[in-house]
Structures are given as C-alpha cells and as structure tokens.
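Quick heads-up: it's one chain on its own, the form predicted on its own, in structure tokens.
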Amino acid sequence: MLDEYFIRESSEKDIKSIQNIYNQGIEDKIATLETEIKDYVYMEDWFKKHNGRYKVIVAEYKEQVVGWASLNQYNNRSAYDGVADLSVYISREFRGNGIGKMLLVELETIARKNGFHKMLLFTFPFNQLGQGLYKRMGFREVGVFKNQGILDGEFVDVMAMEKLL
C-alpha cells in the first residue's frame, strides 16, 4: 500500500490540508504543546516562512494530502544555521501506515541538500509511536525537559531527540 503514497514539496494549495492535519494534532494532544486551533491566516503566514532552506513536504494518497513534514528554523543565531527543527503530522486515519517514515526520509534528503548537519525534534515522552519511528530513523534521545509545558492544566515533559547528518 505504501507505493500508493506520493511525497512532494508542498504548495500554497496545500495550506488548508496542512491546517486541518495540524489542528488534528492539536486536538489529539499527542504531538504539540499548542492548544489553540489554527486558522487559515495563521497557517498561511507560517507557510510563507518556509522558503529557501526551510521546506514543507506533503504525503498524498489518491490526490488527498494525508500528512506533512517541515524543516523549521531552530534558532535565528547564525551559530545554529546548520541545525533544523522538524515537524511531522499525519492525518488521524492514516497514522501507523509508514507515512511518517516516508516523510522523514525525504526530509532528511532535503536537509542534507540544503546544508544542514543536524535535525532535531521535540516530542512527548508518552508518544511511543512517534519515538519508535524516530529511533528507527536514527534519532537519539538527548534528554527530557521536565514540566516544559501545560496541557489540560497539567505539566508535561518534552523529550529532545537529534540526528546528525
């Protein structure tokens, strides 16, 4: 079934699909500390900031965007120009089907091509599905930030993971 998925660089026509999938991640509280649903204007602004070395890619299934991933600026100091933060979000009904791996493989190719020497991400320690994928893809746990944020009125930890390219 994986051969039915197509990975490509995103375009402005994908913003609404990216928004919907991101909002699912916010609602499900498994991938982000964000708590407010994002509107189209917010996502359009976010999308416009992903140019040059910072790319957004999407996974399509039967011409429907079912997942997306992005390289994000980690820090605006020039000392960190070689480090990219990443995001991966999969539509609820398509999670666990290998799409995340496909997106990560392509994202790593883009990161290398664009001169990054490291990719990093932040995940919840309880997101076992995501951590399993990241570990299989060569990411290592760097550490856990205790009480890094609040979800549903409770402090949550955030795990940092990295992969040297």
Ligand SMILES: CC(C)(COP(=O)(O)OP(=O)(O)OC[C@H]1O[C@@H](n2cnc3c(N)ncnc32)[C@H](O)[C@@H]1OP(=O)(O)O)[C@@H](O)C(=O)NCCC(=O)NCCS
Second form
Amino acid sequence: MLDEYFIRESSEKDIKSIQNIYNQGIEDKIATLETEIKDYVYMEDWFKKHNGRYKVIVAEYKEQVVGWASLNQYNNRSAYDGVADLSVYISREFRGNGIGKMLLVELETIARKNGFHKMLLFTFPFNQLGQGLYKRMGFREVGVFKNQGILDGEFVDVMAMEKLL
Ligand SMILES: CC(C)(COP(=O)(O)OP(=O)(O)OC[C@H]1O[C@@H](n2cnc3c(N)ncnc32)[C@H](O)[C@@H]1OP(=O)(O)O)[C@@H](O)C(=O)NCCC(=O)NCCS
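Given the form predicted on its own above, I would also like to look at the protein as it appears in the form predicted together with the ligand.
Let's see the whole complex now, leading with the same chain.
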C-alpha cells in the first residue's frame, strides 16, 4: 500500500487540497489551537510565505493530495535561522497508514539540505497518532505547557518536542 503514495514538493495548484486537509485538522480539535476554519485567501497567503528554505511538501494517492507537511519559520531573529517549526496534516480517512512518517522523513531530508540544525513542534499530549509519529521519528519531549490554550471552553496542555539534525 505504501508504495502507492508519492511524496513531492507542492505547487500553487495544491493550495485548495492543503486548505481542506488543514481545516479537517482544525475541526477535529486534536491538532492545533487554531479554531477558525481557513479560507482560500488565507491559505494562499500562507503558501506564498513558504518560500526559499521553508518548503511545503504533499503526499499523493491516485493523483489526489492526501496529506502535507511544511517547514515553518520559528522566529524571525537571525539567531534562530537554524530552527524550523513543522506542521503535518493527513486527510481523515488516510491517517494511520504511514503517510505522516513518509512526509516527515522527506521533510527532515529537506531541512538538513536547507541548513536547519533543529526541527521542533508543538502538539497536544492527547494527540495519540501525533505522539506515535513524533516519537517514532526521534523527537524528544522538551516539556509540557500547562493550561496553554482554551479549546471548547476547557484548558488544554501543549507539549513542545524537538529533534536535533
Ligand atoms: C498526526 C498525523 C500527522 C500522523 O500521521 P499518520 O499518517 O496518521 O501517522 P503514521 O501512520 O505515519 O504513523 C506514524 C507512527 O505513529 C505510530 N502510530 C500509528 N498508529 C498509531 C496509533 N493508533 N496510536 C499510536 N501510535 C500510532 C506508529 O509508531 C507509526 O509508526 P510505525 O508504523 O512505523 O510504527 C495524522 O494522524 C494527522 O494528520 N492527524 C490530524 C492532524 C494532526 O494531528 N496533525 C499534527 C499536529 S501536531
């Protein structure tokens, strides 16, 4: 099955699929403290800001985009130039099939090539698939921010994780 998935760099024609998959992650409330569904204009702006070293890649299955991952700017101070924040989102019905891992393996290769020495991310401790994926990929738990955000009127903790490249 895994050999039916194809990882490639994204292009503008993927923005709609990236938007749809991101919005599923927002709706599911297991991935992000972002609570507002994103429209095309927002996603296009986000996409255009991902240039140079900050790549967006997608996973395709039968010519359909079923997941994406990105290297995001962590902080615009030059001292942080070697640190990339990452995002990874898989379409609901394709989660748990190894696509997240394929995307992160490729993203790590790109991060090394583009001169990053560290990838980091922020995740919910209760996001089981996310936790499984990041541990499998060699990310280390940095720590947990207690009551870091509010989702549906309830405090949620946020875990910081990192991997030195
Ligand atoms: C989190 C997410 C990106 C993971 O991607 P995925 O394609 O579903 O994950 P994978 O199938 O590649 O699994 C990777 C690893 O997680 C672990 N894993 C798989 N299924 C699991 C499960 N049910 N429970 C716990 N761990 C699991 C395994 O260790 C697996 O590696 P292995 O198969 O080599 O052992 C994806 O589920 C997703 O998009 N979820 C919603 C959005 C989201 O949470 N994004 C992350 C924001 S921080």
